[in-house]
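To begin, one chain is listed below as structure tokens, in the form predicted alone.
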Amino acid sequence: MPDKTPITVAHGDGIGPEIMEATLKVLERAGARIAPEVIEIGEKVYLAGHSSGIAPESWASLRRTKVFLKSPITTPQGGGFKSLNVTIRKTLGLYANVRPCVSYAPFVATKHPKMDLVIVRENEEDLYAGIEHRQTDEVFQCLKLITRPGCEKIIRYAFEYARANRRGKVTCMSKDNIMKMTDGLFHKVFDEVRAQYPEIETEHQIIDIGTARLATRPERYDVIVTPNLYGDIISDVAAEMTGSVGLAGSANIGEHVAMFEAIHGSAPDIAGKGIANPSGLLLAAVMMLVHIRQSDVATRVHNAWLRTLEDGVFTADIQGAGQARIGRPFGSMDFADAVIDRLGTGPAKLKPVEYADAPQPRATPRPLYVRQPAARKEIVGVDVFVHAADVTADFLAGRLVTLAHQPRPAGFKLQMITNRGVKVWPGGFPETFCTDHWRCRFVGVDAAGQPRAVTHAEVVDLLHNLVSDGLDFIKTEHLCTFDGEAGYALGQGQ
């Protein structure tokens, strides 16, 4: 018998260790060469003084054997406590979130029988790196971090993935009519990596438009690559439409380590009741499989699954969806019994699945990402954020025209101070609602008023000059030039 593959196990919290238990259950029934590691994560170990909610020791074994088949956990309410999701996907490099949303009808009600997709999210950058201040009374922040590398990694696994699944189609969705710099960035790397993919189908869609067609029109859809956040929301609108977020597993794929769960949470008020449905971790097991080239075993699972839905035999998350059932609600273990009793079977009616082992890398394998040379950096200003209350901006830019002229005759001239974004002035409009939080634009003038370059000790020299004055600066962004293109956005309505 060919070595079983060691994989770390964590059974979780709430219904995590019941539907853990019904999900190994099955991969043993079905033949499945693993050997479980398991480690404690989650609610007690928060508790313990973890506020990652993983303890030290707990590492090595999800290095040793690169595996994670992972249970839902339950955060603890209160501050302190971070996402184990996020830490473990950031600390692992876990860069694609990879959630198949497939419809099971008529033996679960959706509005969308057709439905057949695949959501790739970018995984550890966007608004989840985290980083979040409060600036002043009124205004707090969230930094929106989104990479040239994270973007290649991403959009090359999504046409690698349509490649590998015989998929036609890979569809970018961003926000790059606003954002133009971060979502920018993701729509341009994707724009150069589906030329060197020339036999599958394209398009790009600003994601509020994509979002209303994908809930409206599914199957218009095969793969959709998107950057976090809107990846994190998409895929869960996706997985409700095919009529439960409980039968959504998740693969999360990096190039050393891969973990894989159910997408939903771990629903408290039910725990212990023996009534949670194990299909979302179940069918993360089956992507796990193909990942450690068990593609047998998977085939096997995922068939006698499919078969078991059309034998109406339905755990009770899903019990109003209208089709013939089998007497009362199945239990988590009973469910797992029915399909342990149809392996080797496959469905009649639904389409069966045939997988193959996930390829193995290439002797010369492609780079999931090209660091470019480096650019020419120069300095040509300073984008000054400061904390004002009850004052306008004229009079604010009458103090920061003069700082702007000391200790030198010419350094910097006040280009513009916006308020959340827009311009307040010069030119500002009585109507527009102001904050305490004031973005105050210095670029490096010459003596005769061009525009130059300037160094950091000048910057240094500027904050100086407002200090003097009794301003409170906050933070400060250089305006950059890369190669002669301008590294930073206008203001709106500049």
The other form holds:
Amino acid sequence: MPDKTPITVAHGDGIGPEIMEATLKVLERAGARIAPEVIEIGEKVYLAGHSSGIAPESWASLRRTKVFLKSPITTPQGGGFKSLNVTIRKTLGLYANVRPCVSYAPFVATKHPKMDLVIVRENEEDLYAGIEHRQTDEVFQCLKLITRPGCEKIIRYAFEYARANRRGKVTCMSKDNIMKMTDGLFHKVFDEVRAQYPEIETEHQIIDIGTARLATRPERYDVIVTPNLYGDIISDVAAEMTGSVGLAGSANIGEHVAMFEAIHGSAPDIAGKGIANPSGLLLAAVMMLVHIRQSDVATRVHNAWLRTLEDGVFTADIQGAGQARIGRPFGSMDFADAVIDRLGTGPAKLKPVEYADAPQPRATPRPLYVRQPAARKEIVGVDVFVHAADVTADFLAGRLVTLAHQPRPAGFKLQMITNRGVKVWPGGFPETFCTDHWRCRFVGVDAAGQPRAVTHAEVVDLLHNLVSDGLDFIKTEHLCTFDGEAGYALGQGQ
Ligand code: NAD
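Which structure goes with the form predicted in complex with ligand NAD, now that we have seen the form predicted alone?
Following is the full complex, with the preceding chain placed first.
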């Protein structure tokens, strides 16, 4: 008997303990070579005073085993409690969220019988960086951060996943027609990486039309790679389209640690009744088995599970989702026993799975990202954000033009003012609605009015001038060039 792989297991809250018990029973009977270490997470831990839902000592188990099979947890209502999932993903660098969405027609009712796709969602960046500020009375900001290492890691992961799982096409979805710098970087890196996988078909779609096509023709997709927010939304849409969210598992993959869980929550409404569907967690466990290179067991479990569906064995949630009723719905443990009874068999009509211990993406020799040499960076101006109510753009500009040229003649020139991104000076439209939040763009100019690079000290001088004149600046963003290329977007209408 080969050594058992240690894994960390958390039974979670609500239906969590029931579906974990059912899942571990199937794994054990299928011959999974695992040694579970149990940790406590969730409601009890939150209420014991750990605001992140996990006790400090539990991290040691996760860092030791590097594999986490997790049941859903209940996040207590009220402020002060941080999302455990976000904490775990970020702390352990679980950058890839992988969610297969597969239809099991005609055995599970769905409008999309041919759906078989995998969404690879970036898991750490984008608007989920959690950097939010209230800037004025009227304006709140959430910072969208997209990084080159983040893009390279997730996009390369998607291609390596496609290659390892014999999937022939990768679709990138972004909104780079609007967010030319952030989503533009995601698209650009996709173009760079796809050139290294010539055997894989590729395409890029704008997220809105991509989502529409996913919802109407999901069979045209294979692997989809997308930034965090879009991925969060489309992966729930796609899972629901297969017939039930109760059927989907997901993996959160990092360079060191991986976490596997069902996509649903702790379902407090049915907790303790023994009727929850353990399938989502069971399929997450199948992904875990592939990850720890026990593809033989993963294949046995998955095929037995497919056969169970074909035999009309369903928990109440599936029967309730428009499924033809075949007798009494099965409880969680009876369902697990039905899967166990079918170990060694496979589906007759659905496509059987066959996992191979192919090198996993995290183990590939190709680096997930390559840090590039630093570019030559110059500051050529500054956007100063000002809080001012009951003023017009022309009035504000009048003050700023004078201030820009103090204390030197060769200083800054006020180039434009925007409000919510729209240019309102020079030459604004009276119809444009303005809030109390103004972005004032200053560019460095020499005595002849020609563009020039500026220093941090000059920016500080400029801000000093503004504050001395009674203006309330909220923040600044430097306008930089990187090897001569502008690192900032134009204002709308500029
Ligand atoms: P939910 O997914 O728990 O439940 C939504 C509906 O689906 C409920 O009617 C529930 O009974 C049903 N359902 C879910 N899983 C099922 C299963 N396996 N079998 C049968 N029916 C199932 O979503 P919710 O009600 O919005 O959230 C409940 C709690 O779960 C909240 O505290 C939320 O924060 C938490 N949550 C946790 C996770 C996680 O730990 N990964 C994810 C989502 C929600």
